[in-house]
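Just one chain is shown here, as structure tokens, and it is the form predicted alone.
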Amino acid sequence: MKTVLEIHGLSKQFGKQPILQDLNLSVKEGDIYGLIGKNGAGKTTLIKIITQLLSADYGTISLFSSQGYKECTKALSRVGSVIESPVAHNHLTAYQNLKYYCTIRHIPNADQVIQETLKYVGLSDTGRKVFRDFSLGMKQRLGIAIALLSKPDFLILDEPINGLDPIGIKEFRQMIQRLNQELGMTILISSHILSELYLVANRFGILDQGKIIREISKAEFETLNEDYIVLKTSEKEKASQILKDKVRLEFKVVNSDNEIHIFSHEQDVKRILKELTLADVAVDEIYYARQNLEEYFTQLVK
């Protein structure tokens, strides 16, 4: 599989504050790559360096196997991006904004391209409504439309679902999947909303303190993912002793909500309940669960 983006040893600091430190990252052709990190982890800085809005202090970036800065600059013609917020003119309609960008980019058959792009992002019916009157979801979709005008092979989106309502998030997710599956577009999405990122991405890079501390595919995550039983009881100490002495299963006491995580399989629930009942331990809840991406991320960064 071809590599679309390859980063080695990337470092960047502002003044004496390090933002990125010896960062390595790889995005393969066809990926929807989820760049995960807390606010302030360096996601936007990294994306700005990839798109040459900022320069790195050290390290190398290769787009589509480019060699050196000049080749990488040329390869950017195959990249579309929406960084921080869409850059559109408040007094223009969706069509007029796209017409403006077609003109400055010298895109042929502009009217046809604009109509196709508006349809693809779901903005065909906005009529004379101008950008300033758009909802946040409409603004995000127009930003993506502007990025799609040149039919990029690689699309980079920085925190695209911030502030969207549930319907807007679902529509965004469906659009991203269509771009990937129907047009074969490789996509990098940065976000701290992990539950939504998990639904759309097939690979993840976890960014913490300026470094990619783990790259993992969704398939690998699901293989490594630990199944566990959640036990909620007001008698944590007594329950923990029973689990240790009688049930002999690995467990972890979670501070919030009087919760214990027991690392075992679903069929052990009856055995656990039996031993706790015999010991007269009050059980509030017990159920089977799987670790989600947010929990995995939290454990890694801690």
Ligand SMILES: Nc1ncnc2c1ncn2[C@@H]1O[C@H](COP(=O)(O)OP(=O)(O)OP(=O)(O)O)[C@@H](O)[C@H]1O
The other form holds:
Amino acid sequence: MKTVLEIHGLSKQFGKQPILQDLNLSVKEGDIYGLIGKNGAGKTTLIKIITQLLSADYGTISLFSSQGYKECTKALSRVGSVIESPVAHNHLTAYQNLKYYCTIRHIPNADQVIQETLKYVGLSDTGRKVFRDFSLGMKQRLGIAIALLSKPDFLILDEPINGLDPIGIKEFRQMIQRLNQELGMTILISSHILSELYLVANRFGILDQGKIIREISKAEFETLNEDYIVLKTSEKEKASQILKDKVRLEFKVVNSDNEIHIFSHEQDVKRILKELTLADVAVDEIYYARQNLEEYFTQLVK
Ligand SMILES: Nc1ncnc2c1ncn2[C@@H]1O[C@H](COP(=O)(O)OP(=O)(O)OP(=O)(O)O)[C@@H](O)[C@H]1O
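Return one more block: the form predicted together with this ligand, after the form predicted alone shown previously.
What follows is the entire complex, opening with the chain shown before.
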């Protein structure tokens, strides 16, 4: 698979504060890459360096296999981005804003391009409503529409989910998946809303202490993370004995909350409960669980 973005040894400092330190990252063609990091981890700084709004102190960036800074600058014409808040003219409608950007970017067949783009981002029916009266979700979508006008192969979105309501998040997710699947666009999305990023991205890079400390695909994440059954009981020792002698499944006692994690699947819940009841062990709660990206991330960055 071709590489769309390759970063090696990137470092950036603001004054004496190191923000990015010897960072490596790679985005492959067709990826929806989720860049995960806590507030202040340096996601925006990294995106600004990729798009040459900021310069790095050290390191190399290659876009579409470009060699050197000049080629990378040229390759930026294939990149669309929305960084921090979407920028548009408050007193103009969605159509008028796009028309303005088509004019300054000399985009041919403006009317057709605008209609298609508005359809893609779900803003075809906004009529005379001007940008200032848009909801946050609509503003985000117009920002993306502006980035889409030049038909980029690689779209970079900085915290696009921030502040959206659940419907806005769902619409955003559908739009991203259509851009990826129908137009074959490679997409990088930064966010600290992991649960949402998990639903939309297929690869993740975890940014912590200035580095990408882990890159993992969704498929790898799913095989890596085991299912387990959570058993809550105040009789941990007695329950452990039954699990050892009768149930014969691997388990771990979690000391903090009277919890035992039994590494098995949902269908074993009934059998476990039956054995514990027969042995008169008081069960407070028993349920099936799966480690999610949130827990994985928290474990990695703590
Ligand atoms: N121009 C600047 N001058 C000095 N410090 C800066 C500058 N821009 C960002 N920083 C600092 O760099 C660090 C990383 O900021 P950045 O905005 O890249 O993080 P982020 O991961 O995008 O955070 P958030 O999720 O809150 O947007 C922060 O401590 C921030 O205060």
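Numbering follows the first chain given and starts at 1. None of the values given here were measured: they were computed from a predicted structure. We call the rigid core whatever largest set of C-alpha positions still superposes within 1.5 Å between the two forms.
Enquirer: On a core-based superposition, does Val281 travel 2 Å or more at its Cα between these two forms?
Expert: Superposed on the core, Val281 moves its C-alpha 2 Å or more between these two forms.
Enquirer: Is the C-alpha displacement of Val27 equal to or greater than 2 Å between these two forms once the rigid core has been superposed?
Expert: Not so; Val27 is displaced by less than 2 Å.
Enquirer: In Å, how large is the CA movement of Leu243 between these two forms relative to the superposed rigid core?
Expert: Leu243 is displaced by 7.6 Å at its C-alpha.
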